[in-house]
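Let's start with one chain on its own, the form predicted on its own, as structure tokens.
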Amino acid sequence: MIETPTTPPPASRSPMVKNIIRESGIAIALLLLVLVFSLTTEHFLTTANVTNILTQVTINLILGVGITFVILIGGIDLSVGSVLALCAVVGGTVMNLPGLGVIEAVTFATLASVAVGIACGMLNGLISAYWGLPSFIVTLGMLNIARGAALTVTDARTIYSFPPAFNAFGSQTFFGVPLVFLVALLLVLVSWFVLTRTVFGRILYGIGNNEEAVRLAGHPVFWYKVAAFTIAGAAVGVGAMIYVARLNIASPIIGVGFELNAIAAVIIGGTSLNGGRGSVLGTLLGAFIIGVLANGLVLLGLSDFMRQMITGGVIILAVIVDKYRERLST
């Protein structure tokens, strides 16, 4: 007897198909935003301004990519802004060590920055996973620890005088595209591959959807959670060095509020705060929405206070839309 294949019901759509549906809607919203600002401002689509937007988006995108891993398992990381400051001052201190050539100084500084980020992220993951504590509370504590450590390491002073070649990297472009943005884009592509083409990535989605089922299937949920936070910390370490290259300073007070912008990019990009749903491509689009919105409002001449209010409203709207978007994509 030959069975006639049947078309699967809409509810059986794969997570990848659902992500494509969500990301298409986000991309349309971004295009509409670009259209509005291109019609209402004079310099929005100029080459210089587009390059400026790409540069401004870079740090938020790098942090957002790392936080995406954490939110996919149902966690949150509020410490990335302070950890970024700690990574930056450690990297800046190492880069200024005497007796190092330019290549050695930049290499050791980058490794030190990423190592500090990994240590902070791993500590967040170990504490929250081992004791079953809300990551909100654990990372809130790390926020204060990292900020205090950054101030202690530098005695509350800003570090200057980095190699000219390193400083130049922060402002170099490749066919009009900032090199720092290309670094962020590379992280997006690598993270996309990990989350969609590896067992590790699928298990992270599984933990966010049904942690107990993943545990009963024999997977070490504890270590996957730790790994997610560790990846977020490593991304912060990379972002810290990019930030230092852009501003040519390493200050213990940088990064205040960065965690909120990064989380906003992830949520606007369609990643669910409950975990198990979303993608880094959505985070890329979400970071662009925040960057384009901020840039366009500046060109319109709005004050800082009004820009904060509008950005906050957009974040709340994104969470509301996310509820409806979930129903449409099932």
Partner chain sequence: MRLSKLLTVSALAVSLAVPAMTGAAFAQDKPVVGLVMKSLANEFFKNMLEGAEAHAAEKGTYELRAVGMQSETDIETQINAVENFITQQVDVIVIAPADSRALIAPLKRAADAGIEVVNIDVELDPQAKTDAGVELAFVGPDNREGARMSGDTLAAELGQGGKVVILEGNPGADNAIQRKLGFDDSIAANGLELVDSRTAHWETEEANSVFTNMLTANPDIQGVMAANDSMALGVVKALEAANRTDIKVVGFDNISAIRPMIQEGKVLATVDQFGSQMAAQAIDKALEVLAGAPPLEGWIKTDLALITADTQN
The other form holds:
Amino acid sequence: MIETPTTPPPASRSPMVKNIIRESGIAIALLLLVLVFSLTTEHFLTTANVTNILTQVTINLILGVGITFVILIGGIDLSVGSVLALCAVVGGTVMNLPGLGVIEAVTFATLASVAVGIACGMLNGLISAYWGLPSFIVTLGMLNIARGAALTVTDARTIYSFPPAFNAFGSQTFFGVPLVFLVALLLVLVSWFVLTRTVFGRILYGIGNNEEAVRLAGHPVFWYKVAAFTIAGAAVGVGAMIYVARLNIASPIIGVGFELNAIAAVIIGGTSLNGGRGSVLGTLLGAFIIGVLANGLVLLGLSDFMRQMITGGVIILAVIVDKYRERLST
Amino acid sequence: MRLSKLLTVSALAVSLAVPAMTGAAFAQDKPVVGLVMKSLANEFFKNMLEGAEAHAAEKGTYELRAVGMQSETDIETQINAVENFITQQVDVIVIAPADSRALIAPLKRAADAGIEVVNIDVELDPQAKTDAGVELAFVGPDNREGARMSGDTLAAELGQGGKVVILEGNPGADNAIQRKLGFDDSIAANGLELVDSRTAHWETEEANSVFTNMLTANPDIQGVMAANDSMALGVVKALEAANRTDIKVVGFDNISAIRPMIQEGKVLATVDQFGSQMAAQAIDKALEVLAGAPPLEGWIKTDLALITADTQN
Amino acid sequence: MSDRHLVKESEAGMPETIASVPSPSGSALKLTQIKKRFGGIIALDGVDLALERGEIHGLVGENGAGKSTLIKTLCGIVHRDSGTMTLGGQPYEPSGPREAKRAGVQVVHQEFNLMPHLTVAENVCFEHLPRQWGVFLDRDEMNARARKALDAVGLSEVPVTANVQSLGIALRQLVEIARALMSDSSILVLDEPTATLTSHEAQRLFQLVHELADKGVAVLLVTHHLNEIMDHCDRITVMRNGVSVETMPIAEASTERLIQSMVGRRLAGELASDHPSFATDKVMLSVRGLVHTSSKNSKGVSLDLHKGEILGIGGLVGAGRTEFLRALFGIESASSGSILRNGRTTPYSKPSEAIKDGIAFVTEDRKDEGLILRMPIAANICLADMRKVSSRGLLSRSRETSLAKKLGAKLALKYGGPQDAVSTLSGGNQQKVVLAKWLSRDPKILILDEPTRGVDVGAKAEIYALLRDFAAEGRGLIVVSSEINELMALCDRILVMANHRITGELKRPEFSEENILRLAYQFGDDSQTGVH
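Right, and the form predicted together with the partner chain of this protein, after the form predicted on its own?
Following is the full complex, with the preceding chain placed first.
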């Protein structure tokens, strides 16, 4: 630390401006990517392709938004991919229960899926907060539990018949914007509001920065932590139903490795893995950077292996840029 | 896109790969068969295990002990399972190896210990077997031939010069490589044009995204060869989203979810390699050798069948 | 690293052999007109400093005067913009801490640089771990070297194989000094070495410092404790606003003159102890036999706090004062005892219960427990009472800002804007933010643990004035402090703790350093255990 001078420091930037600086760094990177792909490929900037990209980022975005809550309090959730599979197969099973009308079936299935997500998330939170365990380990356990449960529920079989109306929802677009993406966007906006405008959100940021200070200020840190994990779980439940609607299958082996993509979106979006710093808007941009890269590099005709290397490079680059950005904004 | 499947896979491997032992422990009189499977989360291997269990129950002349993995690439658990079977002094090991080279050394130890070892599903690397100085019979389907059959059906529909793309399985996996080769064979023999070939890691969602992007880049695609049916399902959804009914799809494996698609004409063909009977067949062959038949050699091919809307009816 | 070098190390690396400087006097280090700016901020604006061999040279100045930057310049962490440095007559241009150490400049930093999970020996020898066969760690040699180094600083009771983590904070400071002395040094810089030491431990440290100086080492002592300066230094340099204001021999110095020189203005009598008392007879809080779970003493602590009273708790580090406060506030559980306030009799089981009962706790450790440094001042101030700035869970930025401004003004907080991060503030102003946070709840009782730690003289006086205002408003204050002068200046009554119990009570007329220390060293029930 450099000593602060006794002369008053120059008026520092307001948090609003700081946030814009933080977010705009990622946004500029995204715009650059879009520019490069627009110039180098024929189809990138077509309505159909934009629709495709929006569809392709949706699930990662939803999972990423949920994980943002957990990472903001200094935790991590590795279980989202497996929990997604469990939510999907439970939801899928409920939807195929005999004697239900389409609306009931879809409603009950969605409730079941979200309930399963909430249960898994809450369990993650309760266990890690109660015993003070690293959430890395607890959610690694949940990753296996949920996967095993998904296999048990379905006896390792794929569920593949769903009401046509439900599938139509999965592929419906609204002026070129997929309906499922609008759901994700709504989640982003609600989360952004919760994190920046409510007492709840403020305390989550506080916990990520200095848990002890929040505890000594008399707030029930335990329940806030549980809530953060529960929100992540609920997001997974929503994501699972979107998966089922989009792809028309509910299989216990889906979602392997999704957690890493979602965490990557959060980190590229500038949220610190140490907690306390970041935003869901960053996650939105991070998910888009990953989605645009995946899409653009295929359009460019780059090989799978190059694609993987480039994506890895972008993650590391994002963290390096974040280091500089942090200096810039303080 | 999988950022690091490796991490997840190793996480799974560390955690729980509990051998699923079946059968009584002290049935001295009957020969003991150790069955080493791949991931039981995969319907294909689950069917294979159930087929073997049904076979064992039906015949009643041997004791079956089966071990499954958590994931397709969990090599370590397989090696441990083989070593445990050597310790238990089983009579036969039937194995679907997770890696065509890594399992050779432990299997050689098993063979040296007098255990009859039969390789199923994916053939162990012939060169590596020669280098190790071990001869292990392979009972299994010809993935390359199956993929060629599937591809030929697509070629017959499209005719000469048809533009196709391939969705590959996990890079480096032997059945993925063989199926890709089979598709290539078919493309060359029928004069098709290969526009693009990419992996979607056997997965539905990834196949959906990857194929959508391939279609955007190459709107004139006429046919898709998917190295398994899970990926074919993702392709079908992508075609529905893009409103393209003109593009034909073939798959591989004949999983239950693909059957209605074939009925509805959304998928042209798939290939059944009768996985449920593969282990049972291999066990029969090994028991014959125990009973005095000449030792097994080379590749004993199992049945393959092309499944189309016609054959389903 | 060559073998030859290693051999030299193991022979010469001991503190006893530090006196490699032959002549007992003469200029060891000379700085002329050192300047340094960070962006638009001027940190050093012309510093002159000359260290003589064998002298103990005090460096004083308020926080922000540029002392830390100067130390960082000396050890090569910060590179000066202009000015000259010579070491033993040769130009001195350290590119980094490693080179500075090679040149013989050893710095014991204020922040700990120890690795808590390694052993004492590993920490002490970390810079040059002895090797066997070039690769293997020579554990015996390492432990032997560390043993010698620890003995040299009088830490013979500390086992070298213990984990640093298991040592108290005071012992860690001494281990750090032992570590700095492992290498040859002609210059030893001590940055606030006694901040966490009890007076006895500090005494031991200064004894060592004098021995080193006698051997020809030039010691630069940076401290806020002017009594240490007056007791131990040969010459003193005062810094203010990045400039070295004056250097004087000890004979010409006085506490009054130093303070005047540091702050550039005459401090009001805030630091004096003759202020009116606002204490009444009305008891606000009674504690009876409160025993912290980790306490060995089963009798526990009992006290009464009166309305308008400032009650001090003195004692040595480890006397159980902080533990008592934490048990009182419900942060850590009490195994027995009772708290009588507003009709309740049981101890608080969590902080929120104590807060609801009108109690506030300003913790010892601002950075770890009191503040969220990266978050804005307003957010920190509002943290203890979110209801004031929100309705139905929704935050109101304008209410937050106005509350922050109101309390900021009440406490004379010097800040850029309410949305600036707390980390941009000086230590004294950070402490005001902590006070403001609790004031937002209008607490009836304030518990303060080391309220002026790391705060400069000027801010200290302001905080004293604020605390007296709180008492005048009818609040009750419990102040724990290791600075005896602070207790005597602030409090109406002082309780002294030792070994997790209260050993005595002093009223204003009985206040004296001797009385407090006598009670602080009273370990057994009646017997006065000697201290070594």
